[in-house]
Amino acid sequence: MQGQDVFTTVSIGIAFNDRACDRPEDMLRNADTAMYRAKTLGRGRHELFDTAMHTRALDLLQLETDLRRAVTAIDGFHREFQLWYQPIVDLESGEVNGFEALVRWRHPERGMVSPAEFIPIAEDTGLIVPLGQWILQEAWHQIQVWRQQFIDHPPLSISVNLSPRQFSQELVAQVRGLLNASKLLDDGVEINLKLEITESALMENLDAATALLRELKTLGVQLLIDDFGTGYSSLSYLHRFPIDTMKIDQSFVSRIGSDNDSEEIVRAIVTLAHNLGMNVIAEGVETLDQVIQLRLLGAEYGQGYFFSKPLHNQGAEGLLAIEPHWIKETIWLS
């Protein structure tokens, strides 16, 4: 538009001619690889090509190919994905309140691939949508099995992380289908499904996210904000979302007792959550002192290695079948 100021940035990839580049297309490929590296590191910068970049690009391409194959075969006999479960504990009673479902990928050649490696690729390629659908279905099935198996245990919940890419009417339809198949919508019982969303996912499309969350709430699903305090933390919008639970990021919890500022941040988040009618889960709990401080600060639930690492389904069943070790060791803070 004439008379309009336009501000731009540029990401530049630079490749030098060497003996390994005997064709023009090789040099262009290397420059392109360096450019994408510059974009990955924050844009508006330049990067020089080196052979490690090419190796890394080939590794990522192979991992993406393997991920596509694994997702395609997700319902087959040779399934490579597994769900592991980390307990969420009631800080008042010490009892397991529920579990967070965490996906793991056992690659046939690489062994266990870290979620930090494959989840970003799944997000970028859209593979997170079918993978997320499988996670939700598998986690829901597992919690129903445990509900029948441990009938004397207080009702257990299951928490499942959502990707922004899953925010669509397909998600609402899938959740409704799971609940209908379990006949829970007609039974009037408490729905023990919890969906975790990050602040950044909510803020990407505020109006659409708000409408979708409200639809999910009408089904009786509970909604959690994950890693609160590390994203937008837009307090002006927080009251618009029908959120039940706020999860405090482990970066704050881990410094309780050694950093007064972190403790005050946790206190402020707990107070804010309670004033908005939410309860609180503290992530990354690793010590008994943290448990004691979190209880004093009013947090209702805790999750972390003090209680348990993520467990496969048999390990989680073993935990539910006995009195947890933390209660035995502390006589639960009596």
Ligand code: C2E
Given for the second form:
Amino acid sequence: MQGQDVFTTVSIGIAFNDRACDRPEDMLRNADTAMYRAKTLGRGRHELFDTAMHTRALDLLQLETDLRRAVTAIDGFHREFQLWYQPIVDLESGEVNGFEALVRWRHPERGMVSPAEFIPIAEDTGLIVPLGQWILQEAWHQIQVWRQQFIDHPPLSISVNLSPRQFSQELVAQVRGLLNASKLLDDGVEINLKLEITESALMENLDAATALLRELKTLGVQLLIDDFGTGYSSLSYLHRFPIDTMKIDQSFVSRIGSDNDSEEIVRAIVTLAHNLGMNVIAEGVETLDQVIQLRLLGAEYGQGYFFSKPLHNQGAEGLLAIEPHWIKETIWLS
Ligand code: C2E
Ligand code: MG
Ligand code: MG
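For the form predicted together with this ligand instead of the form predicted alone, what are the coordinates?
All chains and molecules follow, beginning with the one already shown.
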């Protein structure tokens, strides 16, 4: 790379010769484990090996093996994955506007494993591609069922989280296939499929991501930026992406009311989104006070434990059946 500045960092793993290490390859493996730990903790640093690291590495390896097995059996009868659904609420009317699909892994021995734990492994191993395909298909199928079941309800939308590894022509083809199968492309019916992408995923692969997002947009899909405010997105890139909605991260929303700065950050994000022609979903809404403030700040939608935790499909169905109107019940009556 002539004429280019190259910056390098060094991550070092250190292992001592102890009794548990009687073979040279064990010592190398331990140093390697410590080096990977140093990389995980931010690179350009050193870490000393300890036995907890070895246990953690083995544990991760076991989880990876189990995940591989579970993903392979995804179309089978004993499926270990489930989708749960969390309502997204219109802050003006207090009605359910749609749901975010959140994957759950019911591990045969460990019980429920959080997506925060297994999604990163699925991303590292590429298992996110088949898993993500199943999630998209399952979520889309479920929302079609509910739209037929709750025919008087305004058309419900479904949001599906996407990992950067899923950005490919295969994804575009799958989305096109799903929409075609539901005969939505020709009929001009509102599509209401939403895809959530984090800022860092967008920034990782700027040009390829922009091209793919544009293709998805032409299919009628809506695009959301997830966890907005936590990544390191350059604001100057924001208008390049055909984004419809910003989801304000829960770390700002949870501090509304107790911390003036967070309220100002939320206000700034709402203004920025509106100026760019986007609407806003506030994530992690837990209190009535937050709902009131968010309405005053102009956020269109809210999602969080105040309204409902993520629910399995029967729970979500039960919720739709009672036609909740949170705002009427809480704000106008309080
Ligand atoms: P996310 O997409 O930002 O999802 C919101 C997370 O916040 C969910 O955690 C949800 O249960 C939690 N949450 C919602 N309301 C509240 C609240 O009021 N208070 C608090 N403290 N938390 C709330 P969950 O389901 O554990 O998912 C964590 C993350 O895992 C998701 O963050 C998303 O990044 C990832 N994830 C979940 N499902 C999928 C999936 O199907 N595909 C992919 N690629 N990633 C997924
Ligand atoms: Mg999300
Ligand atoms: Mg989020």
